[in-house]
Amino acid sequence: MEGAGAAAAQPPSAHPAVAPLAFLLGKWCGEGEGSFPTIAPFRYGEELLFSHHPSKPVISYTQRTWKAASGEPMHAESGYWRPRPDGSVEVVISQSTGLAEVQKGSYDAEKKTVTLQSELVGNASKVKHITRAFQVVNGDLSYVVQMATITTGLQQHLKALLKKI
């Protein structure tokens, strides 16, 4: 009995399709820093949860930002990240504003790296265009954001430092 306890205690594989993506499991919490042309510069707090099935070859997000002062909250999303075996990966997300996103892009993890573009930006009147690359560089995520709306082009709106929690 000893040894069926000790396997129980080890945490389940990742699903083959998650693996490669593996270095952005878990929950991630930190600051960033958002900025546009159209709106003040501003500071949050934010917190990442990459969670994952190992039936699953997807892996589910949370994200939730409040505002770096006052800790009221500010935005939210959800969605589902999809590697594939060619090194692409496919994402939707769910935004507390009414938008939704599907994005599609490419990971490399051996350098922890994924990034991608917006092929569909929904139920928006005025963003156009939205690109997020993130990377992990010595535990730490890092991610910038980029927009673009019909009077501005692509520039960086988000930018922040993680660690794993």
Contents of the next structure:
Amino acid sequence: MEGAGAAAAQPPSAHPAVAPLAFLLGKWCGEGEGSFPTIAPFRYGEELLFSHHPSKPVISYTQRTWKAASGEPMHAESGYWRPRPDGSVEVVISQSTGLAEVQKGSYDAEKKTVTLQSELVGNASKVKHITRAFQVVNGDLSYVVQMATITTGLQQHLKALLKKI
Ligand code: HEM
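Can you now output the form predicted in complex with protoporphyrin IX containing FE? The one shown was the form predicted alone.
The next block holds the full complex; its first chain is the one shown before.
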């Protein structure tokens, strides 16, 4: 069965809704730097996993971080990404700090970019607004996270560069 053999050699295809964001799928690992006007800068290690099942129009997302110097666990978060055919995407994220985010934004499958702005930040004592921007360049995933708090306007908090593993 030549046809069946050829099909078996292909990786499982993504759900049509997820296909434009296939550039994110997989496990990524690397390092980042954290900063904000009110805190001391810090370096962290990070692992991101974007996974999906071909029968569902959704990407599962998990992230964990650790102190670059000692390996001690830091922040972690997980959620779901729901891309839509019109180029929009909505994301829900729950953070290990208890904060909950609903993010809305857009993706560009050609440029391999996703930009998100918080529509809702819940259960946060200080955070008012969060933006996230992702880009795959030369096979590497980079992102920038900005936040606004009750004392400080929108500024960068996180920046990282991750490799596919
Ligand atoms: C500090 C929010 C992700 C590590 C803070 C502060 C806020 C915050 C509100 C306090 C700022 C202030 O007091 O003015 C967030 C949000 C995140 C996020 C909304 C995700 C969207 C992370 C991640 C890490 C991290 C991924 C670690 C890799 C830290 C550290 C501090 C901090 C080390 C300083 C704590 C201190 O000095 O006591 N973050 N954070 N954050 N964050 Fe994040």
